[in-house]
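We begin with a single chain expressed as structure tokens, specifically the form predicted alone.
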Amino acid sequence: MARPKVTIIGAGMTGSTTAHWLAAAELADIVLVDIVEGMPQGKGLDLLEAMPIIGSDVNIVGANDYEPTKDSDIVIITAGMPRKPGMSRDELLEVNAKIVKTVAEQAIQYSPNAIFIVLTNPLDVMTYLTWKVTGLPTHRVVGQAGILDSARMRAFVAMELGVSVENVHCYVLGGHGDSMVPLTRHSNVAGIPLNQILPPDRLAAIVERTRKGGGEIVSLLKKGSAFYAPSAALAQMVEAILKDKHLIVPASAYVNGEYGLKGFFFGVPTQLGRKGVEKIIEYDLNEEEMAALKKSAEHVQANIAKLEEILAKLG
């Protein structure tokens, strides 16, 4: 039986680190695609030469064209400009829209049956763009955001309380940006809700640090943005899909009435399996949580309106 095939478009730090996680887990053969000549080929070869050491039999190739991506099971889009210190994700909208539109148009030609996972910022808008460009059914397009945001929150809670990260379960919904919605009432440590185990001021500080988590790393790195945690989150999504795990994670999925929202991609609890998005789980939210989610949704919808203007100009 042929091994699954995963294409990663964008072989920068996030793309190549995603390839690293996937290869180490022996999940799929991997194609790294980038416009920079020699770079994906060099990274692919370097990673391939590590496989005998870790005992993984996957094949890894790098390319500057899309021919080697033919018949991929999953296509991951990480291509785009990263944030610079002080920038919001929204400021990347126009430049990354052009990039994502181009790569999605080319990738779908070679892999019409693939599931597309999007990482490029602004995340929810680029996921919507990928769906629109590819013409795929909504269940085969999904964006990675909530896993990363929730993982950051889990790390901060574990550090605060001195417990294992495995005991911490956090759920961050909404758009991938400053308006994201960490659900402190639904998040817990070994079953104890966060709002019962942490003082209000410490919990508020963790929520704020979660919202600014990406920006904190951007400001520390000076050049580029986070790549270890985002790529680990992508690998988790790939594993859930290829192994048909029916795993429920926060992800950017197409809402069609859930939470009273409709017609765009947004961070919600999403069940992932071999067909992609299997269903969206609806939590029982109180008025305050729902208001925050609606506010986040309005922000995403405003950016989608800007995207439509950009697409009209591009023709």
Second form
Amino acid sequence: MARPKVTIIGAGMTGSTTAHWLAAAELADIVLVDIVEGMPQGKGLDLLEAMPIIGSDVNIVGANDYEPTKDSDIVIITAGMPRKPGMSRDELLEVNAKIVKTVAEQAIQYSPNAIFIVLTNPLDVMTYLTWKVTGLPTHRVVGQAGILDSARMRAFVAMELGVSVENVHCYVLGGHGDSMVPLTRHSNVAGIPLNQILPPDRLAAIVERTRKGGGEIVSLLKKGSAFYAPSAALAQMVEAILKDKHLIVPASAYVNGEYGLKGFFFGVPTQLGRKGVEKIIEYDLNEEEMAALKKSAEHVQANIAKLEEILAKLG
Ligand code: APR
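Show the form predicted in complex with adenosine-5-diphosphoribose (APR), please, the one above being the form predicted alone.
Below, the chain from earlier opens the complete complex, with every other chain and molecule after it.
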């Protein structure tokens, strides 16, 4: 049986680190695509040369064109500008819209049967754009954000309580930005809801740190944004899809009435398998949680309106 094929567009920090996780897990052959000449080829070859050491029989190539990406099972889009300190993800909208539009248009021509996973920010809007440009059915386009935001919250809770990260389950929904919605009632440590295990002030501090988690890394790095955790999250989604795991994770998926929302991509609990997004899980949310989710949805919708203006200008 042929090994699955995953194309990663954008061989920068996140793209190349994603390739690293996928290759180490022997999940798929990998094609790295970037506009910088030689860079994806160089990183691809370097990673390929690591395979004998770790004992992984996958093929990795780099390219500046899309021919080698032909018939990919999954296409990941990480191409675009990362944030600079003090910048919000929204400020990347115009520059990254142009990039994502170009790369999605090219990638779909070579891999019409692929599932597209988007990482470029502002995430929910770029996922919507990829769906529009590719013309794919909604279940074959999904954005990565919720696994990352939830993992950040899990890490903070594990540190606070001194328990294994494996015991901590957190669910962060909503748009990937400061309006994201960490669900403290649904998040738990070995089955005990977070709001029963942590005092309110500590819980509030963890929620706030989670919301600003990306910005915390950006201000520490000074150049570029987080890439280890975002790429690990991408690798988890790839594994869930290729192994048809029916894994439930928060991700940016097309909402069609769930949570009273319709017609755009937004962070919700999704079930991922070989066909892509198999279903959206609806939690029982209270009034306060629903209000926070609606507020976040309005933010994403406002950005989609801005995107439509940009697309109209681009023609
Ligand atoms: N085609 C292919 N690659 C492109 C294109 C394009 N049209 N435009 C830019 N790129 C490439 C860049 O050359 C660069 O190598 O995208 C890569 C982006 O990598 P980094 O600058 O290292 O950024 P990274 O940290 O990986 O973040 C990428 O993910 O998390 C988000 O906000 C982040 O939007 C950003 C994206």
